[in-house]
Amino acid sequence: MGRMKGVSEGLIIGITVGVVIGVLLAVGILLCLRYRRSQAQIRSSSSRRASTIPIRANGVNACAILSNSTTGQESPREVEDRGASLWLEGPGRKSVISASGIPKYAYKELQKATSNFTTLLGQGAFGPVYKADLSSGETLAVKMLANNSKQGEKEFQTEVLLLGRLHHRNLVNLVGYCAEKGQHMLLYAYMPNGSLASHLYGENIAPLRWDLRVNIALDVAKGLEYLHDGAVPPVVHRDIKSPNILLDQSMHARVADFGLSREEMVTRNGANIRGTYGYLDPEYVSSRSFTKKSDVYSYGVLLFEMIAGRNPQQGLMEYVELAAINADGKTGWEEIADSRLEGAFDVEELNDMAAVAYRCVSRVSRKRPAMRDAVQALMRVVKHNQSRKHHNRRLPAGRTDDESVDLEASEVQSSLSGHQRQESYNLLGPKLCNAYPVS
């Protein structure tokens, strides 16, 4: 009897120990699996983040490739080592900003390239902008910080920090900087065709053709889409306006002037309203919270500005609201078309573009589209424009010779390549230089 009792107790103890060991093994296996899964997620997340961070792929020298101009061996500029810093002298303080990988130009080189800073392109709150013809053959725009500009010093830091890591075909590239002899200068790829504003309002400049306006609208949308969705973290520009849209030699648009730009995570609840009257989001004015949708609003104003050829600071949006009473939101916008176009536009395309603009300027920010949606909508307008041109090449039977000649001339004009479009603006070069934006 005692023998059976001993066996039973041993059996119970054995089973208990086995169960405990089994539970411990199960828990250990579960923890191991969870650890491996978390490590895999971290690696995957890091890989995705690394693939989207807009930094130079080829190290410190890669930024030279992003400029429209090339650099010869004659240029004495220096390339900063990784981790180097640019010091700015302020009243009673020093601030340091990272300038890793951004080429540094010598003051004497820029002094010579600008004929002792006499080749003035324009003047703004930041300071003067000069055209620089370097001995290497490259042409740059030199933006100099005015000595008495407190706002300009902050904008100088902002542009170096942001443009040092943001690169896109529809953004104006920061080519380099200079910080010598108490002067601070930013160097950009030179945009020979000036600003969008100069083409919309310049008295001695031929009015922009409709197809160019559509393409410029798409270029700007792509630049903003990159800032909002491609940059890590996202960036809001905060000053989208026609003087800040520059046109290169092929009349492709690039977004410029990032002095007011901020990473979206630090833009909320700002104390002061920053931006340009006429383009400001009403919700931002009331809430002091600037988000991506505030950029979308400014972009919508810009679209209406290109459609109507009217300055937003001179009652453009009031004009739009009056037109909206007669329009159903999608059609009827042709009544506000720029008179300088003289009717040379496609009504359907204009209405489609205006419909996008009207959604962008909604008083309620959540009803505005994201920039990626605006890009898709404008790509359809561009596609329609191209299809229309292709269709017009097919002459109907019975067309007279004179009509054929007229149509051929029209088609040649509307299908100009980037190089040919530049040639059509060469005669305007000197006038455009005076209109170079520096706001």
Ligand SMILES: Nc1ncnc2c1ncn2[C@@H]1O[C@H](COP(=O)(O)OP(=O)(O)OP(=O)(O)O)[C@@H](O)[C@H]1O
Contents of the next structure:
Amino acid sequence: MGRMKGVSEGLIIGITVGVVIGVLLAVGILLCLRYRRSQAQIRSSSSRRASTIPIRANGVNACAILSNSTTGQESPREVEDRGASLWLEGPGRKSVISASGIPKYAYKELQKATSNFTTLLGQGAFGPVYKADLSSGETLAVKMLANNSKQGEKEFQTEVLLLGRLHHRNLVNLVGYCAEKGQHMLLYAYMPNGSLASHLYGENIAPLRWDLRVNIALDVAKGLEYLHDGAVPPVVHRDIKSPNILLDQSMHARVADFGLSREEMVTRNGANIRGTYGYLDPEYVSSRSFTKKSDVYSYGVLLFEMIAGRNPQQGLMEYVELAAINADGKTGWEEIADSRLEGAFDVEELNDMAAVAYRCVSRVSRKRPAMRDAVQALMRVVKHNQSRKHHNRRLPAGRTDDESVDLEASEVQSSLSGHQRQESYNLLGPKLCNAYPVS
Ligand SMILES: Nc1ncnc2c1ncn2[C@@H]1O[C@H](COP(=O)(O)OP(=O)(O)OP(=O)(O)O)[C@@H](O)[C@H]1O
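Output the structure of the form predicted together with this ligand; the preceding block shows the form predicted on its own.
Now the complete complex, all chains and molecules, led by this one.
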């Protein structure tokens, strides 16, 4: 009996110890599993954040070191309170990534980078634009929005958010902003080669070569195509003109000044119109409804401006209309070619580009091409231009690049049958030039 009692007691103790160990093991495994799950959640949420907040350092897709430390004007508390901003640090970098993913710059840093706002690049309708040399070595253009603008803080933040999501190699992309001391500033990539207008009309600047004009025409078309068909929601530029086409270090063109809320201008007859005289879609002027096709019209004017080297505000379109009497819309446009080209252009390419331009400036918007069609047409012109260049690259040894351009023009113009029309340019050009002297 006594032995039996001893055995059952031992059994009970054994079972109890086993159960306790089992429970402890189960709790341990459970805790372990929960810990691993929470780690996985942290990992996935941080990678989600990284993919939704585009971390860009001054417009360049750069690998940035993120930290909570403060290096600029704003206090860390301010940043934390908004709960959605991250400081972006790097050598000489003092900006903060806002909720929209667009770096926010401190007023003090910009003040230093612009030598107290004295490095004026020019004055636009929105206010002055300054060149900023940052301590990081980067150069930006700072557009200081005029204080008299009716835009409030909320509208400015909305504009930054909208602009910040537009990115294309043929746009002057927004790379940052500053909203401090009652000032609103937009920061853009700096375009060292200035505006298309300065190259067409600048006095101390070499005439823009034909091949560059063709490339610029395609670049602008691609930038506009992106705004119309690539951006969500689509963006209508509303002010396509040669001063708003800027050239980067490689002479690639980029469309500037898009997406900004524009003030209306009052015309002589008291109507409120937005845009620039000379580039304005006549259908918009009568209907007051601005569409993508109104941008297409302005683009057509811009193409003719590059072909003729004439300012749309000084009778370019009247000049074009006059030439259109002789041209059938597709050929014969060489008579309006910019005299500064001195005949160094390909007639076929010029006619093809003018044919696109002529369709773009059709008075009936429905008849104008979409920007994607203009891109296709311009791509063919660029292709032709490049294969011509390739052909002419087989030059006699010892020739310089400049000579090759001259040779290229004369060779092509004399070798291709279509280019015999060059002679009619020589005959008809001066006639039209006298009727509309370049002012
Ligand atoms: N990103 C940039 N890089 C270099 N220069 C620039 C840049 N943005 C603007 N500029 C220059 O600053 C000056 C003012 O530009 P802004 O765009 O404000 O006005 P605009 O285009 O000349 O006129 P508007 O405001 O009437 O369209 C111009 O000379 C322009 O070429």
